[in-house]
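First, one chain by itself in structure tokens, the form predicted on its own.
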Amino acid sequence: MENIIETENITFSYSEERGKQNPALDGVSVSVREGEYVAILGHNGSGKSTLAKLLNMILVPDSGVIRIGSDEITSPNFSEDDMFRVRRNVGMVFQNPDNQLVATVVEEDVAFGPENLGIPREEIRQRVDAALEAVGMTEYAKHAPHRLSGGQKQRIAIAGIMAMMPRCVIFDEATAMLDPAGRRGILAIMDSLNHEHSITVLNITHHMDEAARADRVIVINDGVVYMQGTPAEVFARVDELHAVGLEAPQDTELIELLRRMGLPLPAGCVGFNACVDALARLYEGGAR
């Protein structure tokens, strides 16, 4: 399967931070396949956002080079038009639903990025029609979104992004601000973009359950690559990640103090049900 991103050695500073030693991004290289569902994690001031607004050329990097899908991205050799084949290819959902809300009617807001992309009305009408199905706020289509919640703004942000087709979507802290129900919510959606829509998903999130769910971990430390691999694959690697300020999940973490202790379980550990069976069997073959 093709790479949908690539970087190359790229690097990134904020204007405070130009001539510093240490800039936001120091020499980063990583990919992501089309359709795969990559989580991105690190402690706040990692990079990782940094990381995600490049991918969307929110940002431009002073060095390197980073491909989207055919187009390749260099710095200062880039133009509007590279701009507007990237978003094209790259939707952004981002922490605060509000930021990114733009109408004051549901459907219009949807409808915003094809008309920006200059989409025909016929067109434009089934999109926002299937966005809003996609993420269940049909029946909210003429509403106005700041009389939502922020899970229902956090759906709608999702559906405007849907209606434009990228092929890969950056969710950026998206459930940061979201209660355990609308959290819960928008990971379904996450689940269903890339498991029945075939669209690559990036979820930058400091939730370890939700990196759980990824095909990839990607961890960021320091502006640069610390580690990636599977979960299952990261997550055995518990100290490593103490070591910067992170923790696997609870239930990965549980089987490791008992790994620690002696038991026979499984190294990476990941996801509530895995753990239980790990620990079924492990009674039902006699271990105390």
Partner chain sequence: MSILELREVSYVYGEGTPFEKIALDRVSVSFERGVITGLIGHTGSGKSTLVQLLNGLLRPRSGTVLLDGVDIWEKPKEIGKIRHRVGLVMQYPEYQLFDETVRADIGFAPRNMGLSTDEVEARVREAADFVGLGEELLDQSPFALSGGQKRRAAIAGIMAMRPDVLVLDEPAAGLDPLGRREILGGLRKYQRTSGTTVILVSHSMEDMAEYCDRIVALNHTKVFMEGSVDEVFSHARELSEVGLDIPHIARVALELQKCGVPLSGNLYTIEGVAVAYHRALVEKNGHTASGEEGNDRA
Second form
Amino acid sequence: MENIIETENITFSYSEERGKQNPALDGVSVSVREGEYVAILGHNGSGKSTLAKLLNMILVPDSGVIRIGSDEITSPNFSEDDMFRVRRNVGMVFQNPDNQLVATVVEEDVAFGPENLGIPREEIRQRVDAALEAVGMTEYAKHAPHRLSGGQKQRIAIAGIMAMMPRCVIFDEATAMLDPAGRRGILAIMDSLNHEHSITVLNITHHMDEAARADRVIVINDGVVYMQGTPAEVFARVDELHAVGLEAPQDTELIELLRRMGLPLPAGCVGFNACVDALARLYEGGAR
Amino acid sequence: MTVLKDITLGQYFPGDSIIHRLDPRAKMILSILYIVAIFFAKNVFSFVILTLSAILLVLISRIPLLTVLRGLKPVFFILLFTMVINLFLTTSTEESPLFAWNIPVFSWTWQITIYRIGILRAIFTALRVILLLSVSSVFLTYTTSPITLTDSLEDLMGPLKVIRVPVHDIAMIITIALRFIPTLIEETDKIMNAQKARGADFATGSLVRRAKALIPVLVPLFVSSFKRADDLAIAMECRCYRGGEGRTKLHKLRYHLRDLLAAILMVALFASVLFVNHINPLGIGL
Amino acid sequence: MSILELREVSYVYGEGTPFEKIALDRVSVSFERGVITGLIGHTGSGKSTLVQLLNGLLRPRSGTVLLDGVDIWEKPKEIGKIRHRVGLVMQYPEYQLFDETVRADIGFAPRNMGLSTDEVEARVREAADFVGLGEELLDQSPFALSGGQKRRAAIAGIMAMRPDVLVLDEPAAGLDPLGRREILGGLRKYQRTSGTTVILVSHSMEDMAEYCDRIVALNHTKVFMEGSVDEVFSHARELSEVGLDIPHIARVALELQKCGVPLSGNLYTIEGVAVAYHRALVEKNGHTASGEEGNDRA
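Structure of the form predicted in complex with the partner chain, please, following the form predicted on its own?
After this comes the whole thing, all chains and molecules, with the earlier chain placed first.
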């Protein structure tokens, strides 16, 4: 499958950073295939959010090449019109649910993107209805956003992006400010975007259980790619994760701990069911 | 202390009365016509016509009359003040005063006179304010949602684009303000609570002290508002916002037959006010 | 021995309006002195309301809040003193930072208490020390700090009151695993050295299991369960039946029990479950499990 996102050796530093020039990103090369579900893991300040902002042309890299689809957005003759085409294809959902809703009525907010794109009215209507349906917020179409819960606001923000019919959605710590129920709702929507709507999903997070749901995990640390691979491959390397202030999901940590205690459990067990299965099987004597 | 939360903004009463369904632009124009009519009204009859039509309007809109009257509470003292001024300070050379008192103030006498025309003026002025506020709020705030109001403002101001007035941007600013006012009120409440938990005292002390006590609230509020503005700008850009050019709209305002009928009625009302101004059968007027 | 106690406390939002909502319904609960109590419950269970009742930011509609056996609303004019004794760190407390330097900001509460300059300075240092903010940061603007440092400065701003009870509403919200450990681990150290009673609200059951001594679980405006961490999380099944979260690892343990693995003991931390599983395996297979021994971490 074709790459929808590709970066080659990009560097970026915030110029106003006090004292030393500490690059936020220092030679990052990653690629995401169309239709993939990728988690980008890293602790606060690792540079993972900077990467997201570069992909959407909110920031411009100091050096390196970024390609979105067939567009090379770092090319000097990339025009403003091109930029808006890229942004339509790569939507972004941010951390604070309050700070990304524009209108005082839910459906007006969802319509904001398509309105900006100059889509005909009848089609906007269809897109708004479909997007609200996809995030399960149809009944709130006429509500005022400020009366909704954080999780509901975040769903509206996702609907607003979906209404632009993007090929890829980047979630920039979109669950960090939500309660567990709100978070579960958003994760379920991420899954369905990817599985049912075939949209490429990039989830930037520091929640390990979120990363475990992805096809592939890219760990960023101090501005460089520290590790990447399937969740099983990445989480099996518990010690390396601990070294950069991260950890594996609790179930995987349990398996790894038991492995270190000498039990013959398979490495890289990821996910609730897989872990329970492995433990139950060992107990029933499958291993002896 | 959730006083701040009690401020209701743009007290929109959702409903589907004919008034609710009128085009918001039509309602703006109707309000203006009505307000002009109020200022043309000169005698008892014209005021009776205006008052009756206002009551009729409230009834049709199904907004509780009491709610409309309660909405006048903030201007109560202004009303009282203008009434008193009109009552005591109006003088006339054409008629003799209804009352006249001489009140000695030290070595000087203060003469209070009340003329018939003074009483009329007091009543008419009060009525004008009451009618103006209640009719325009029934038309514009109680039966029209803030967002359609902004839309219609953008539409009505459209011609100003010719002289380079950034009409779309103004409307967008109003929309965003309406969207964020509740958020900021909530945030203010939160910050005040956080500072109270640190022993801040907003309720006692001199005026200067109390003003100073607000610094721990205002600074964080500004900081977070700038952050919000920044976040929102990025989010809007990511959703391809690039000003009003080439934008379409989910909801297009459309005039209907009912808007035309309402306009005809309003013009008729206006004409009858002008008409009774001239005949003045009872001779009660200014 | 309890230090803070709620007796039959009810609280209603927007009483008499169409938006009326009961937040707490005749809640009686007591918080033990000198331990960390975790307050759990899903959104809307009344946690945030309860927290604000504890230091008198809200006044109960009925019932009493007792601090050391005395009704905190006995003298409503002196509620400010109660707020100094029951320190409250609200959610995302970094938004309360406002002063020119970190030092001045942490000193805000002690200054409001009318303490001398020396005393204020001493408390600022002590509090900054508790949260691990170095001397060199104290003269910076609080707005120049990193996210995690801002959070710690804000918490220090409450610790500087030397409260008898420190209440924290989601102190680690939005932080990464390391940030969480720093804040919560620091808090535990603070509790152990100062002896302050700590009440902690969190959505993360994993954190609760790791850092708390006792748990109070709220469910739909009422207290659902209270007890030591052991007691409460040994009822993992009941908790999850009413929709309350339990530590993820406890879910794994429950599922294993369902599959017929006899686990017992502490089943709410990774180490606990590891030990229990190992023991179950040993008991089943005789003297030796597949590993020679191990268990060095637990």
